[in-house]
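Only one chain is included here, represented as C-alpha coordinates and corresponding to the form predicted alone.
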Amino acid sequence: MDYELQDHEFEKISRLVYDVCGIALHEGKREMVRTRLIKRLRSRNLRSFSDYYRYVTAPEGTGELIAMIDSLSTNLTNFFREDGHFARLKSVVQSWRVSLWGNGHLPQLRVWSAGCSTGEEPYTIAMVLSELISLGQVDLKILATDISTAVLKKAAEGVYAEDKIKNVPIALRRKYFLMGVKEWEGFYRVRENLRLPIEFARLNLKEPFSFKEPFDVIFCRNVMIYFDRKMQQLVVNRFYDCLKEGGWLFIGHSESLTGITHRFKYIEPSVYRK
(Lines of atoms letter the chains of each structure in order from A and count residues from 1; the text may use other names and numbers.)
(Lines give C-alpha, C1' and ligand atoms only; values in the text may rest on other atoms or scores of the structure.)
Protein backbone atom coordinates (compact mmCIF):
# COMPACT_ATOMS: atom_id res chain seq x y z
CA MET A 1 0.00 0.00 0.00
CA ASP A 2 1.29 3.48 -0.90
CA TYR A 3 0.76 5.64 2.17
CA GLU A 4 0.33 9.35 1.45
CA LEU A 5 0.83 11.88 4.22
CA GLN A 6 -1.73 14.60 3.60
CA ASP A 7 -1.23 18.22 4.69
CA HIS A 8 -3.76 18.03 7.48
CA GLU A 9 -2.31 14.72 8.70
CA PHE A 10 1.23 16.12 8.84
CA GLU A 11 -0.04 19.16 10.72
CA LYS A 12 -1.87 17.02 13.29
CA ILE A 13 1.08 14.68 13.83
CA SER A 14 3.54 17.59 14.06
CA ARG A 15 1.39 19.32 16.64
CA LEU A 16 1.02 16.13 18.65
CA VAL A 17 4.77 15.53 18.69
CA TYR A 18 5.39 19.12 19.78
CA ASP A 19 2.74 18.93 22.50
CA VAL A 20 4.16 15.64 23.82
CA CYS A 21 7.90 16.31 23.77
CA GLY A 22 8.63 19.73 22.29
CA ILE A 23 10.25 18.52 19.07
CA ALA A 24 9.42 20.94 16.25
CA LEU A 25 8.81 19.15 12.93
CA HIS A 26 8.93 21.72 10.13
CA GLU A 27 7.95 21.08 6.51
CA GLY A 28 11.46 19.89 5.68
CA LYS A 29 10.89 16.90 8.00
CA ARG A 30 7.73 15.80 6.25
CA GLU A 31 9.24 12.98 4.18
CA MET A 32 11.19 11.75 7.19
CA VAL A 33 7.95 11.59 9.19
CA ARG A 34 6.17 9.71 6.40
CA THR A 35 8.99 7.20 5.89
CA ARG A 36 9.55 6.43 9.56
CA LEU A 37 5.89 6.12 10.48
CA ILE A 38 4.93 3.85 7.57
CA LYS A 39 6.47 0.97 9.52
CA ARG A 40 4.33 1.84 12.51
CA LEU A 41 1.15 1.93 10.40
CA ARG A 42 1.93 -1.46 8.94
CA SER A 43 2.69 -2.94 12.36
CA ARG A 44 -0.80 -1.89 13.48
CA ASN A 45 -2.55 -2.79 10.21
CA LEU A 46 -3.76 0.77 9.77
CA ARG A 47 -4.68 2.14 6.36
CA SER A 48 -3.93 5.84 6.73
CA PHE A 49 -2.07 8.40 8.83
CA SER A 50 -5.43 9.69 10.00
CA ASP A 51 -6.24 6.24 11.38
CA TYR A 52 -2.82 6.19 13.03
CA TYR A 53 -3.34 9.61 14.60
CA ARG A 54 -6.70 8.52 16.03
CA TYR A 55 -5.09 5.40 17.44
CA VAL A 56 -2.12 7.07 19.19
CA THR A 57 -4.39 9.72 20.71
CA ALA A 58 -6.83 7.13 22.09
CA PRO A 59 -6.40 5.74 25.63
CA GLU A 60 -5.34 2.34 24.28
CA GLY A 61 -2.65 3.95 22.10
CA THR A 62 -0.33 5.15 24.87
CA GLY A 63 2.29 2.49 24.14
CA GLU A 64 2.17 3.25 20.43
CA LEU A 65 2.53 6.97 21.13
CA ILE A 66 5.86 6.21 22.85
CA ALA A 67 6.85 4.04 19.87
CA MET A 68 5.98 6.90 17.52
CA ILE A 69 8.21 9.33 19.43
CA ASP A 70 10.97 6.70 19.37
CA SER A 71 10.64 6.46 15.60
CA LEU A 72 10.82 10.21 15.08
CA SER A 73 13.72 10.86 17.47
CA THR A 74 17.08 11.38 15.78
CA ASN A 75 19.92 9.67 17.65
CA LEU A 76 23.35 10.47 16.26
CA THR A 77 26.23 10.18 18.71
CA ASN A 78 29.62 8.61 19.32
CA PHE A 79 32.26 8.24 22.01
CA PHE A 80 34.25 11.39 22.83
CA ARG A 81 32.08 13.46 20.49
CA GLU A 82 33.09 17.14 20.65
CA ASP A 83 36.00 16.07 22.83
CA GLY A 84 36.86 19.62 23.90
CA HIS A 85 34.00 19.34 26.36
CA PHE A 86 35.65 16.37 28.04
CA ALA A 87 38.95 18.24 28.30
CA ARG A 88 37.01 21.03 30.02
CA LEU A 89 35.29 18.48 32.31
CA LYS A 90 38.73 17.18 33.34
CA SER A 91 39.99 20.65 34.22
CA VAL A 92 36.79 21.47 36.11
CA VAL A 93 36.98 18.34 38.26
CA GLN A 94 40.71 18.82 38.83
CA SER A 95 40.11 22.39 40.03
CA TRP A 96 37.37 21.20 42.36
CA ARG A 97 39.75 18.66 43.84
CA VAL A 98 42.27 21.35 44.66
CA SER A 99 39.96 24.14 45.81
CA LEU A 100 37.11 22.29 47.48
CA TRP A 101 38.46 18.89 48.43
CA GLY A 102 42.05 19.54 49.37
CA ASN A 103 42.51 15.97 50.57
CA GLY A 104 42.03 14.71 47.01
CA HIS A 105 38.66 13.12 47.70
CA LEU A 106 35.38 14.08 46.01
CA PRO A 107 32.68 13.14 48.50
CA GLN A 108 29.91 13.63 45.95
CA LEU A 109 29.67 14.32 42.22
CA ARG A 110 26.44 14.45 40.22
CA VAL A 111 26.33 14.57 36.41
CA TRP A 112 23.33 14.49 34.09
CA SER A 113 23.56 13.38 30.46
CA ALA A 114 20.28 14.70 29.04
CA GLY A 115 19.53 13.16 25.65
CA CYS A 116 22.01 10.33 26.14
CA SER A 117 20.91 8.39 23.03
CA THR A 118 22.59 4.94 22.84
CA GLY A 119 24.90 5.63 25.78
CA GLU A 120 28.16 6.80 24.26
CA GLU A 121 28.07 10.14 26.09
CA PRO A 122 27.47 8.90 29.66
CA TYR A 123 30.01 6.10 29.21
CA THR A 124 32.55 8.66 27.97
CA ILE A 125 31.83 10.85 31.00
CA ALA A 126 32.30 7.82 33.25
CA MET A 127 35.65 7.00 31.61
CA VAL A 128 36.91 10.57 31.93
CA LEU A 129 35.94 10.78 35.60
CA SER A 130 37.23 7.30 36.39
CA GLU A 131 40.66 8.35 35.15
CA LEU A 132 40.64 11.31 37.57
CA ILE A 133 39.07 9.98 40.73
CA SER A 134 38.79 6.77 42.65
CA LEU A 135 35.20 5.61 42.28
CA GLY A 136 35.51 3.54 45.43
CA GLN A 137 36.06 6.72 47.46
CA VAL A 138 33.66 9.02 45.62
CA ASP A 139 29.89 9.08 45.61
CA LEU A 140 29.57 9.49 41.83
CA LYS A 141 26.23 9.25 40.06
CA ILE A 142 25.60 9.85 36.38
CA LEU A 143 21.98 10.16 35.33
CA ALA A 144 21.54 9.32 31.63
CA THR A 145 18.13 10.13 30.18
CA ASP A 146 16.42 10.10 26.81
CA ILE A 147 12.86 10.20 25.55
CA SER A 148 13.41 7.12 23.39
CA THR A 149 12.96 3.76 25.10
CA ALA A 150 14.63 2.04 22.14
CA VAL A 151 17.95 3.85 22.49
CA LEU A 152 17.86 3.54 26.28
CA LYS A 153 17.64 -0.22 25.93
CA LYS A 154 20.75 -0.24 23.72
CA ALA A 155 22.53 2.10 26.12
CA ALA A 156 21.81 -0.11 29.12
CA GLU A 157 23.07 -3.17 27.22
CA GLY A 158 26.36 -1.38 26.56
CA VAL A 159 27.34 -3.46 23.52
CA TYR A 160 28.94 -1.69 20.56
CA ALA A 161 30.31 -2.73 17.19
CA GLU A 162 34.04 -2.17 16.74
CA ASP A 163 33.55 0.82 14.43
CA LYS A 164 31.46 2.53 17.10
CA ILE A 165 34.35 2.65 19.60
CA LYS A 166 37.02 3.84 17.15
CA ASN A 167 37.28 7.17 19.00
CA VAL A 168 38.04 5.45 22.31
CA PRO A 169 41.83 5.47 22.94
CA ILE A 170 43.35 1.99 22.91
CA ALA A 171 44.37 2.16 26.59
CA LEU A 172 40.83 3.07 27.66
CA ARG A 173 39.35 0.47 25.34
CA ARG A 174 41.40 -2.25 27.03
CA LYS A 175 40.57 -0.94 30.49
CA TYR A 176 36.84 -0.38 30.16
CA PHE A 177 35.60 -2.78 27.45
CA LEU A 178 35.43 -6.53 27.03
CA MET A 179 36.18 -7.86 23.55
CA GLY A 180 33.59 -10.25 22.16
CA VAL A 181 34.49 -13.75 21.03
CA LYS A 182 32.86 -16.33 18.78
CA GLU A 183 29.43 -15.03 17.73
CA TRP A 184 30.25 -11.71 19.40
CA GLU A 185 33.50 -11.18 17.55
CA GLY A 186 33.74 -7.59 16.34
CA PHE A 187 31.72 -6.28 19.29
CA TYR A 188 32.73 -4.75 22.62
CA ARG A 189 30.85 -4.70 25.90
CA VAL A 190 31.22 -2.03 28.57
CA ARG A 191 32.78 -3.45 31.73
CA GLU A 192 30.63 -3.58 34.84
CA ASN A 193 32.79 -1.14 36.81
CA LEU A 194 32.05 1.56 34.22
CA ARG A 195 28.31 0.87 34.38
CA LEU A 196 27.98 1.10 38.15
CA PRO A 197 27.66 4.89 38.57
CA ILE A 198 25.25 5.27 35.62
CA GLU A 199 21.47 5.17 35.87
CA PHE A 200 19.51 5.08 32.60
CA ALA A 201 15.98 6.43 32.69
CA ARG A 202 13.32 7.72 30.29
CA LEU A 203 12.70 11.44 30.69
CA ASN A 204 10.74 13.89 28.59
CA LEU A 205 12.35 17.34 28.78
CA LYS A 206 9.04 19.03 28.10
CA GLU A 207 7.41 17.57 31.19
CA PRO A 208 8.16 19.08 34.63
CA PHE A 209 11.06 17.40 36.34
CA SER A 210 12.52 17.68 39.80
CA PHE A 211 15.43 15.92 41.42
CA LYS A 212 16.27 15.25 45.04
CA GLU A 213 19.81 16.51 44.55
CA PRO A 214 21.20 19.26 42.29
CA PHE A 215 23.78 18.46 39.63
CA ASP A 216 27.39 19.62 39.35
CA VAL A 217 27.42 19.21 35.57
CA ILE A 218 24.75 18.87 32.88
CA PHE A 219 25.43 17.72 29.34
CA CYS A 220 22.61 18.45 26.89
CA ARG A 221 24.28 18.44 23.49
CA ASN A 222 22.64 18.51 20.09
CA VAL A 223 19.19 18.10 21.62
CA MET A 224 17.87 21.65 21.68
CA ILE A 225 18.37 22.06 17.93
CA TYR A 226 15.11 20.09 17.61
CA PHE A 227 13.22 22.57 19.82
CA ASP A 228 11.77 25.95 18.95
CA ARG A 229 12.88 29.05 20.88
CA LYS A 230 10.07 28.81 23.44
CA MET A 231 10.95 25.21 24.30
CA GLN A 232 14.68 26.00 24.37
CA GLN A 233 14.14 28.76 26.90
CA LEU A 234 11.97 26.53 29.06
CA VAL A 235 14.55 23.75 29.16
CA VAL A 236 17.57 26.02 29.68
CA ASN A 237 16.01 27.72 32.69
CA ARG A 238 15.03 24.37 34.18
CA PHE A 239 18.64 23.25 33.78
CA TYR A 240 19.75 26.34 35.69
CA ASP A 241 17.44 25.47 38.56
CA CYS A 242 18.78 21.89 38.62
CA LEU A 243 22.43 22.91 38.93
CA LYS A 244 24.46 23.66 42.04
CA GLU A 245 25.86 27.14 42.35
CA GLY A 246 28.99 27.14 40.17
CA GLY A 247 27.72 24.17 38.17
CA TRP A 248 28.40 23.72 34.45
CA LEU A 249 26.19 23.32 31.38
CA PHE A 250 27.55 21.88 28.12
CA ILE A 251 25.49 22.21 24.94
CA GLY A 252 26.29 21.20 21.35
CA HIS A 253 28.74 23.21 19.26
CA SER A 254 25.94 23.85 16.75
CA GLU A 255 23.78 25.31 19.53
CA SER A 256 23.76 28.66 21.31
CA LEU A 257 21.83 30.41 24.06
CA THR A 258 21.90 33.65 22.07
CA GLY A 259 18.41 35.14 21.93
CA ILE A 260 17.27 33.12 24.95
CA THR A 261 16.59 34.85 28.26
CA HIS A 262 18.64 32.94 30.82
CA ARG A 263 20.76 33.39 33.94
CA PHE A 264 23.86 31.45 32.90
CA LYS A 265 27.32 32.98 32.66
CA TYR A 266 28.87 32.51 29.22
CA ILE A 267 32.29 30.84 29.43
CA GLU A 268 33.06 29.93 25.81
CA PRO A 269 31.06 28.66 22.83
CA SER A 270 28.74 25.85 24.04
CA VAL A 271 29.95 26.12 27.67
CA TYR A 272 28.04 27.96 30.42
CA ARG A 273 28.19 28.21 34.19
CA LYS A 274 25.70 28.97 36.95
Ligand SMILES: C[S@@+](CC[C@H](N)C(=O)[O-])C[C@H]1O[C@@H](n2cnc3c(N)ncnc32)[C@H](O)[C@@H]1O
Contents of the next structure:
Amino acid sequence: MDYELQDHEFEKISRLVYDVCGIALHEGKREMVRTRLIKRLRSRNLRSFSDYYRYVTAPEGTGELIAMIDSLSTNLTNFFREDGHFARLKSVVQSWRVSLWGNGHLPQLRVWSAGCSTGEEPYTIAMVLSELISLGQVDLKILATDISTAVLKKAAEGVYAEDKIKNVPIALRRKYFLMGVKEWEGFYRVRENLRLPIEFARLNLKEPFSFKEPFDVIFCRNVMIYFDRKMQQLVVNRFYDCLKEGGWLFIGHSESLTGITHRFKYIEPSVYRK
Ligand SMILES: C[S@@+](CC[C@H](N)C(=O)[O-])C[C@H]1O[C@@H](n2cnc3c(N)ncnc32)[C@H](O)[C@@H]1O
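Having seen the form predicted alone, can you show the form predicted together with the named molecule?
Complete assembly follows, chain above in first position.
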Protein backbone atom coordinates (compact mmCIF):
# COMPACT_ATOMS: atom_id res chain seq x y z
CA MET A 1 0.00 0.00 0.00
CA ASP A 2 1.33 3.42 -0.96
CA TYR A 3 0.94 5.91 1.87
CA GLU A 4 0.80 9.47 0.60
CA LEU A 5 1.45 12.36 2.95
CA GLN A 6 -0.80 15.21 1.81
CA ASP A 7 0.14 18.89 2.39
CA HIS A 8 -2.53 19.39 5.04
CA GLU A 9 -1.51 16.17 6.81
CA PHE A 10 2.16 17.18 6.91
CA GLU A 11 1.16 20.60 8.25
CA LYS A 12 -1.00 19.13 11.02
CA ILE A 13 1.61 16.57 12.03
CA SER A 14 4.46 19.08 12.08
CA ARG A 15 2.37 21.52 14.13
CA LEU A 16 1.56 18.76 16.60
CA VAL A 17 5.22 17.75 16.91
CA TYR A 18 6.23 21.37 17.45
CA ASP A 19 3.54 21.88 20.08
CA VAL A 20 4.54 18.73 21.95
CA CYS A 21 8.33 18.94 21.91
CA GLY A 22 9.50 22.03 20.02
CA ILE A 23 11.04 20.08 17.12
CA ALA A 24 10.55 22.17 13.99
CA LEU A 25 9.88 19.94 10.97
CA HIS A 26 10.30 22.12 7.91
CA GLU A 27 9.41 21.12 4.34
CA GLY A 28 12.81 19.45 3.85
CA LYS A 29 11.88 16.86 6.50
CA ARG A 30 8.70 15.80 4.74
CA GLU A 31 10.00 12.57 3.21
CA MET A 32 11.69 11.65 6.49
CA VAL A 33 8.36 12.14 8.31
CA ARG A 34 6.53 10.03 5.74
CA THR A 35 8.95 7.11 5.79
CA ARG A 36 9.37 7.04 9.55
CA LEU A 37 5.66 7.28 10.27
CA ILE A 38 4.61 4.60 7.77
CA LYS A 39 5.87 1.99 10.24
CA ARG A 40 3.73 3.56 12.96
CA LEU A 41 0.63 3.58 10.72
CA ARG A 42 1.17 -0.07 9.89
CA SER A 43 1.65 -1.05 13.50
CA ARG A 44 -1.74 0.53 14.27
CA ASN A 45 -3.46 -0.82 11.16
CA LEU A 46 -4.27 2.67 9.98
CA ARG A 47 -4.72 3.47 6.31
CA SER A 48 -3.89 7.17 6.05
CA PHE A 49 -1.94 9.92 7.79
CA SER A 50 -5.25 11.66 8.55
CA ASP A 51 -6.43 8.55 10.43
CA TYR A 52 -3.09 8.46 12.21
CA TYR A 53 -3.34 12.13 13.20
CA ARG A 54 -6.86 11.57 14.57
CA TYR A 55 -5.58 8.59 16.53
CA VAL A 56 -2.55 10.30 18.15
CA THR A 57 -4.61 13.32 19.14
CA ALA A 58 -7.39 11.24 20.73
CA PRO A 59 -7.20 10.46 24.47
CA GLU A 60 -6.39 6.78 23.78
CA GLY A 61 -3.49 7.79 21.53
CA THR A 62 -1.18 9.17 24.25
CA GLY A 63 1.13 6.14 24.10
CA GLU A 64 1.29 6.38 20.33
CA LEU A 65 2.09 10.10 20.56
CA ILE A 66 5.21 9.19 22.55
CA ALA A 67 6.09 6.52 19.96
CA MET A 68 5.59 9.08 17.19
CA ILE A 69 7.98 11.58 18.82
CA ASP A 70 10.45 8.71 19.41
CA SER A 71 10.42 7.80 15.75
CA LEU A 72 10.76 11.40 14.53
CA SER A 73 13.62 12.47 16.78
CA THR A 74 17.22 12.08 15.65
CA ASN A 75 19.25 10.17 18.22
CA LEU A 76 22.70 10.09 16.65
CA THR A 77 25.39 10.28 19.33
CA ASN A 78 28.80 8.92 20.25
CA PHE A 79 31.19 8.44 23.14
CA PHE A 80 33.59 11.40 23.42
CA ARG A 81 31.64 13.25 20.72
CA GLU A 82 33.06 16.77 20.23
CA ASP A 83 35.79 15.93 22.70
CA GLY A 84 37.01 19.50 23.23
CA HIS A 85 34.09 19.88 25.67
CA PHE A 86 35.43 17.04 27.80
CA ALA A 87 38.91 18.58 27.90
CA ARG A 88 37.23 21.82 29.02
CA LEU A 89 35.16 19.96 31.64
CA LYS A 90 38.35 18.42 32.96
CA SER A 91 40.15 21.74 33.33
CA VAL A 92 37.08 23.38 34.90
CA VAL A 93 36.74 20.65 37.51
CA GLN A 94 40.49 20.65 38.16
CA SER A 95 40.39 24.39 38.87
CA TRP A 96 37.44 23.93 41.24
CA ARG A 97 39.30 21.17 42.98
CA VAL A 98 42.13 23.53 43.78
CA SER A 99 40.08 26.58 44.69
CA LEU A 100 36.96 25.22 46.40
CA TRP A 101 37.55 21.77 47.70
CA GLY A 102 39.43 20.57 50.71
CA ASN A 103 37.65 22.88 53.17
CA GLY A 104 36.22 19.98 55.12
CA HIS A 105 32.87 19.76 53.29
CA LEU A 106 32.01 17.06 50.80
CA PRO A 107 31.93 19.10 47.61
CA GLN A 108 28.95 18.63 45.33
CA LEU A 109 29.14 18.42 41.59
CA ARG A 110 25.92 18.51 39.60
CA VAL A 111 25.92 17.91 35.85
CA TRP A 112 22.97 17.68 33.48
CA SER A 113 23.06 15.97 30.12
CA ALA A 114 19.89 17.34 28.50
CA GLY A 115 18.98 15.31 25.41
CA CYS A 116 21.25 12.41 26.38
CA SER A 117 19.96 10.04 23.69
CA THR A 118 21.27 6.46 24.20
CA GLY A 119 23.62 7.43 27.04
CA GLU A 120 27.01 7.87 25.39
CA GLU A 121 27.21 11.51 26.54
CA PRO A 122 26.43 11.01 30.26
CA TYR A 123 28.67 7.92 30.42
CA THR A 124 31.50 9.93 28.83
CA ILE A 125 30.97 12.68 31.42
CA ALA A 126 31.01 10.05 34.17
CA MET A 127 34.26 8.54 32.84
CA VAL A 128 36.00 11.91 32.57
CA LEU A 129 34.93 12.93 36.07
CA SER A 130 35.67 9.55 37.64
CA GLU A 131 39.21 9.83 36.31
CA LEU A 132 39.59 13.15 38.12
CA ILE A 133 37.78 12.71 41.39
CA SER A 134 37.09 9.94 43.79
CA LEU A 135 33.36 9.42 44.27
CA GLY A 136 33.87 9.04 48.00
CA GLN A 137 35.35 12.54 48.14
CA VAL A 138 32.85 14.31 45.91
CA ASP A 139 29.09 14.08 45.89
CA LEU A 140 28.64 13.69 42.13
CA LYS A 141 25.27 13.46 40.43
CA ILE A 142 24.69 13.40 36.69
CA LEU A 143 21.14 13.87 35.52
CA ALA A 144 20.62 12.45 32.03
CA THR A 145 17.31 13.27 30.37
CA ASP A 146 15.62 12.85 27.03
CA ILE A 147 12.12 13.09 25.64
CA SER A 148 12.38 9.64 24.05
CA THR A 149 11.57 6.70 26.27
CA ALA A 150 13.11 4.30 23.74
CA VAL A 151 16.57 5.89 23.91
CA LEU A 152 16.38 6.23 27.70
CA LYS A 153 15.76 2.51 28.00
CA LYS A 154 18.91 1.80 25.96
CA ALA A 155 20.86 4.36 27.96
CA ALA A 156 19.89 2.79 31.27
CA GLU A 157 20.77 -0.69 29.97
CA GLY A 158 24.24 0.60 29.06
CA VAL A 159 25.02 -2.16 26.57
CA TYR A 160 26.92 -1.14 23.45
CA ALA A 161 28.21 -2.96 20.39
CA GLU A 162 31.98 -2.94 19.97
CA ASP A 163 31.97 -0.43 17.10
CA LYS A 164 30.02 2.01 19.30
CA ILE A 165 32.79 2.17 21.88
CA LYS A 166 35.70 2.55 19.48
CA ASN A 167 36.20 6.18 20.62
CA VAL A 168 36.66 5.09 24.22
CA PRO A 169 40.41 4.82 24.98
CA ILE A 170 41.47 1.23 25.71
CA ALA A 171 42.45 1.97 29.31
CA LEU A 172 38.99 3.46 30.04
CA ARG A 173 37.29 0.61 28.23
CA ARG A 174 39.00 -1.87 30.52
CA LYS A 175 38.19 0.13 33.60
CA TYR A 176 34.56 1.02 32.95
CA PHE A 177 33.15 -1.71 30.68
CA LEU A 178 32.60 -5.44 30.98
CA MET A 179 33.26 -7.43 27.86
CA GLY A 180 30.38 -9.72 26.84
CA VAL A 181 30.90 -13.45 26.44
CA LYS A 182 28.97 -16.18 24.62
CA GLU A 183 25.80 -14.69 23.16
CA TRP A 184 26.99 -11.24 24.28
CA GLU A 185 30.29 -11.49 22.46
CA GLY A 186 30.97 -8.23 20.61
CA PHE A 187 29.04 -6.20 23.21
CA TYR A 188 30.21 -4.20 26.18
CA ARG A 189 28.27 -3.38 29.32
CA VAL A 190 28.90 -0.28 31.39
CA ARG A 191 30.14 -1.25 34.87
CA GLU A 192 27.95 -0.45 37.84
CA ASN A 193 30.43 2.07 39.29
CA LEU A 194 30.10 4.24 36.18
CA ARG A 195 26.33 4.05 36.17
CA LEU A 196 25.99 4.82 39.87
CA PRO A 197 26.17 8.65 39.76
CA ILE A 198 23.79 8.85 36.77
CA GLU A 199 20.03 9.25 37.02
CA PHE A 200 18.10 8.73 33.78
CA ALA A 201 14.74 10.45 33.47
CA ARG A 202 12.27 11.52 30.81
CA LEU A 203 12.15 15.28 30.48
CA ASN A 204 10.61 17.29 27.66
CA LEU A 205 12.52 20.55 27.23
CA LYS A 206 9.37 22.14 25.81
CA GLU A 207 7.69 21.88 29.19
CA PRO A 208 8.68 24.10 32.13
CA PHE A 209 11.41 22.57 34.27
CA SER A 210 13.02 23.51 37.56
CA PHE A 211 15.24 21.69 40.02
CA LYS A 212 15.83 21.77 43.75
CA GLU A 213 19.57 22.09 43.29
CA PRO A 214 21.27 24.18 40.61
CA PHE A 215 23.76 22.60 38.20
CA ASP A 216 27.47 23.30 37.80
CA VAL A 217 27.48 22.22 34.17
CA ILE A 218 24.79 21.62 31.55
CA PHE A 219 25.44 19.73 28.33
CA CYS A 220 22.72 20.31 25.75
CA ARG A 221 24.44 19.35 22.55
CA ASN A 222 22.89 18.69 19.16
CA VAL A 223 19.38 19.03 20.56
CA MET A 224 18.48 22.69 20.07
CA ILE A 225 19.47 22.40 16.42
CA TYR A 226 16.05 20.79 15.90
CA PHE A 227 14.21 23.69 17.57
CA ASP A 228 13.24 27.06 16.11
CA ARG A 229 14.63 30.33 17.53
CA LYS A 230 11.67 30.89 19.85
CA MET A 231 12.05 27.49 21.48
CA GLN A 232 15.87 27.81 21.62
CA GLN A 233 15.52 31.12 23.46
CA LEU A 234 13.06 29.65 25.92
CA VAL A 235 15.24 26.66 26.70
CA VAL A 236 18.53 28.58 26.91
CA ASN A 237 17.04 31.06 29.38
CA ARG A 238 15.67 28.23 31.49
CA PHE A 239 19.12 26.64 31.48
CA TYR A 240 20.54 29.92 32.75
CA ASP A 241 18.09 29.93 35.64
CA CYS A 242 19.01 26.45 36.77
CA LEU A 243 22.80 26.91 36.69
CA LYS A 244 24.97 28.04 39.60
CA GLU A 245 26.74 31.39 39.31
CA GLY A 246 29.80 30.69 37.15
CA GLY A 247 28.21 27.48 35.82
CA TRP A 248 28.92 26.24 32.29
CA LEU A 249 26.73 25.50 29.28
CA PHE A 250 28.03 23.33 26.44
CA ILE A 251 26.06 23.22 23.20
CA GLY A 252 26.80 21.35 19.96
CA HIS A 253 29.65 22.53 17.74
CA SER A 254 27.28 23.34 14.91
CA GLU A 255 24.99 25.29 17.24
CA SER A 256 25.27 28.87 18.49
CA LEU A 257 23.31 31.30 20.64
CA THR A 258 23.78 34.07 18.08
CA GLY A 259 20.49 35.75 17.28
CA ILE A 260 18.74 34.84 20.51
CA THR A 261 18.42 36.98 23.62
CA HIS A 262 20.22 35.44 26.59
CA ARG A 263 22.34 36.35 29.63
CA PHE A 264 25.23 33.94 29.13
CA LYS A 265 28.81 35.06 28.75
CA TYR A 266 30.37 33.75 25.54
CA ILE A 267 33.61 31.87 26.22
CA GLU A 268 34.38 30.23 22.87
CA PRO A 269 32.31 28.58 20.12
CA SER A 270 29.72 26.29 21.77
CA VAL A 271 30.88 27.14 25.33
CA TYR A 272 29.02 29.65 27.54
CA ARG A 273 29.12 30.62 31.18
CA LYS A 274 26.68 32.11 33.68
C1 LIG B 1 21.13 14.05 18.24
S2 LIG B 1 20.70 13.56 19.85
C3 LIG B 1 21.98 14.33 20.81
C4 LIG B 1 22.64 13.39 21.78
C5 LIG B 1 23.83 13.96 22.55
N6 LIG B 1 23.47 15.13 23.30
C7 LIG B 1 24.97 14.25 21.61
O8 LIG B 1 25.28 15.42 21.35
O9 LIG B 1 25.59 13.31 21.12
C10 LIG B 1 19.28 14.63 20.17
C11 LIG B 1 18.40 14.13 21.32
O12 LIG B 1 17.52 15.19 21.70
C13 LIG B 1 16.30 14.62 22.11
N14 LIG B 1 15.23 15.64 22.09
C15 LIG B 1 14.65 16.22 21.02
N16 LIG B 1 13.68 17.07 21.41
C17 LIG B 1 13.66 17.03 22.76
C18 LIG B 1 12.87 17.69 23.76
N19 LIG B 1 11.89 18.55 23.44
N20 LIG B 1 13.12 17.42 25.05
C21 LIG B 1 14.11 16.54 25.39
N22 LIG B 1 14.87 15.89 24.50
C23 LIG B 1 14.65 16.13 23.20
C24 LIG B 1 16.09 13.50 21.10
O25 LIG B 1 15.19 12.52 21.56
C26 LIG B 1 17.52 12.96 20.91
O27 LIG B 1 17.78 11.86 21.72
